[in-house]
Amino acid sequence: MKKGLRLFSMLFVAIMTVLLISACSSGGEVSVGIVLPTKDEPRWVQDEERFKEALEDSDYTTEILFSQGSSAKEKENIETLINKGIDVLIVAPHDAGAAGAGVELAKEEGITVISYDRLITDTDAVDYYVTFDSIAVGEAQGQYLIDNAEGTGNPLYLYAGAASDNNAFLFFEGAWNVLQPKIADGTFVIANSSEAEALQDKAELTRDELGKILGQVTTEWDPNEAKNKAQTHLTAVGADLKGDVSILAPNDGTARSIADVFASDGEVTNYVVTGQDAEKASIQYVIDGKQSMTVFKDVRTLVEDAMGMAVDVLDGDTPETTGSYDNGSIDVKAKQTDVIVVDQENVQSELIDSGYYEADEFEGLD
C-alpha cells in the first residue's frame, strides 16, 4: 500500500512539474521584442506607451526594454528578448554602429529586425527601417531660421545630436542643405564652429566633413552638455556675435537648455531657436515665446508603421515600404513618415485639435 502511494506521489509530482514547465514556457514567449534607448527622455517614454497600446487588441504580445544609454545593456536586452522566443525585434539604437552586434544575434535565430527611428549601421542584419524623414527634419529647422532672419551678418550658432547616432548626421545634413547658401551669401555668420566656417562654401559635405563639425558642436543629446557648450560659446565671443542670433538646436531637450542660456545673456537681444519632438515642456516654451519652433514627429504614426510592419511579418505578409537607406553595409528598405513644423501659430491646430495633447496640459494657450 505504501509502495503504491509512493509511486502515485512521484507520478503526481512529475506531472505537475511538466505542466509548470509548459506553463512557464508558453507564458514567457513574446511575439515582438522592443528595445528603446533610454527612459530618461520624454520622447521614449511616450513611445513606450504608444507601443503598448498598439497591440492591445491583437493576439500578439510584446515586451519593451530600455538600454539606458548603454550599448552593453542594449545587447543584453536583445539577448533577453531572443530567449523569450520573439519573432520580430524592433530596436531604436543607442549607438547606431554598436547595435549591430545585438541584431546579428537576432538574425542568426531567424528573427526579423526592424530599425526604429534611428538607423542601425554597418551590418546586413537589418530587414526594415521605420523613420521620419530625417533630412526633412533638418531642412525644416534650417528653413525656419532663414524665414526669421533679416538682413545680413546674423550670428548663427550650430548644435547637433550625438555623433554615435546616424540621425544626428542626417538632421545636420538637412539643415546644412538650406543654410549653406545663406551662409555663403552673408545672411548668416557662423559663430561657434571653426570646422563649419572652413566648409561654409561647400554645398555638399562628406560624412567625414559632417563628422568634424559634429565633433565640435555635439550636445550628445544631453541638455546639460548643451547648456555647457552654449555657455562656453557665448563666453568666447564678443558683442558682434550676439544681438539678434539664430540657433540650430537639434531637439527639444537641448533647445530648452540652450534657450535658457541665451536668454540669460544681456547682450543677446533676441534669439530664434529650433527644436524637435514636440515634447510637452517645449510646447509650453513655444507658447511662452522661449522656444521658437519644434518639428512635430507624430509618434502615433511611427508606432503604427512599426507595429504594422511587425504584424505583417507575423502574419506571413510582406510589409509595405516607401524607399531605402544605405546603412554602410546594405540598402535597408524603409517606410517614411512626414514631419510638421509647429510654432505659436499652429500649436492649437496641430497638437490640440489633433488630440495629441489636451489643452488643459498647457498655460496661456489661446
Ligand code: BGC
Second form
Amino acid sequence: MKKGLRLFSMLFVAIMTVLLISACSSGGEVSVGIVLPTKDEPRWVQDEERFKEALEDSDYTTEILFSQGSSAKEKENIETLINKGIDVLIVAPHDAGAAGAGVELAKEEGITVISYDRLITDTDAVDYYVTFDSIAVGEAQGQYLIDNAEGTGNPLYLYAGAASDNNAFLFFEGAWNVLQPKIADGTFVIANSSEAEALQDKAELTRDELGKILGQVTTEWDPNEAKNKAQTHLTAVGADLKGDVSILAPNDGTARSIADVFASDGEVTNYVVTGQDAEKASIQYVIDGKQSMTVFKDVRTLVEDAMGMAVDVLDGDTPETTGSYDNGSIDVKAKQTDVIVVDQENVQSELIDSGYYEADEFEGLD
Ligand code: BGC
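Got the form predicted on its own; could you also share the form predicted in complex with the ligand?
Following is the full complex, with the preceding chain placed first.
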C-alpha cells in the first residue's frame, strides 16, 4: 500500500512537471529580454557572461540577443522578444536616438523598459536607467593625465567615443571638466583638434560644442578608426608635438590601437594613455606598461542592478533608484554605480584579489 502510494505520488510529480514545462514553452516563456549592442567588443561579451552567471539560479527565464552594431537588427531583436511574451526589456542601445522606435513598440505592449549602461534618448518609452557614473569615468581619465604630466607644454591628444552614444558626450565632458583648466594654464597643449583648441578657454561646453569636438576626434568606438586617426594625427604634427605626450583614449579597445600607433613612432619618447572597461587584453597591456590605466566598471554590479530592477517589476514592486537622467524627452529614474581607476599599482588588488579575473589569465603579474 505504502509502495503504491509512493509510486502514485512519483507519477503525479512527473506528470505535473511535464505539464509545467509544456505550459512554459507555449508562449509567455521569456520574462526578461536583454539586448546588447555588439559581440565584437569584449566589453559587451563581458556583460553577457555576467548576466549568465547572475541568472544561473534565477527562477525567471531570460534571453540575450546582440544587435551587431545595427539599429535595424536591434529593433528586430526587440520585436522577437516582444513576441516571446517578455514583461521586462533591458536594452543597451547601439544608437541612442534610433533605439526609441524599438522601445516604443515594447511600451505599447505594456513592457517595462530598462536602459542599460547607455541612455536611450528622445523618447518617453524608457522607465529606468542603470548606469555607471560616466562623468566620473571621464574625470578619472583626465585626472590621470594631469597626475602624470610634468611641467608645461605637454602635447595632449584627444579621442572620443561615437556621437551616437550618449555616454561618449558624458565621458568627454568629464575629461574636459578637469583638463580644461590645465590646458588654460599651459600644462597641456592640444595637439590634434582645432575645434577643441577654439574652445579651450571655455570651462563648460554645450552639447553642440561637445559635438563639434567629437565630430573631429571620434573613434566611433572602433579600434581601426582609432588607429587611422592616430596615424593621421602623428603624420600631421611636427616634432614639437611629440616627445612625452598625453593621450585621452575613451575606452580600452581604442586605447590599445592608439597606444600601438604612438609606441611605433620614433619621435614619441613616452606616452600616457587612458582607457576604460578593464578588458582582459588591456589588463595585460597595463601589466606590460603599454597602456597606463583603465577605468574599471564592475559589470557584476550593473547586471545585479538591472536584474534586481527587473525582478522588482515582475514581483510588482517599485525598483529603487538614486537619481534621474534627462533623456531629451523625460527624466528617466536611474541607479548609478561608481567606478575605480586601475593601473599597475592596484591591478592585483582590484581585479585579481577581488575575484573579478583569475591570475592565470595574465602574464607577468607579480
Ligand atoms: C560603454 C563603454 C564602452 C563603449 C563602447 C560605452 O557606452 O559605457 O563601456 O567601452 O560604449 O562600446
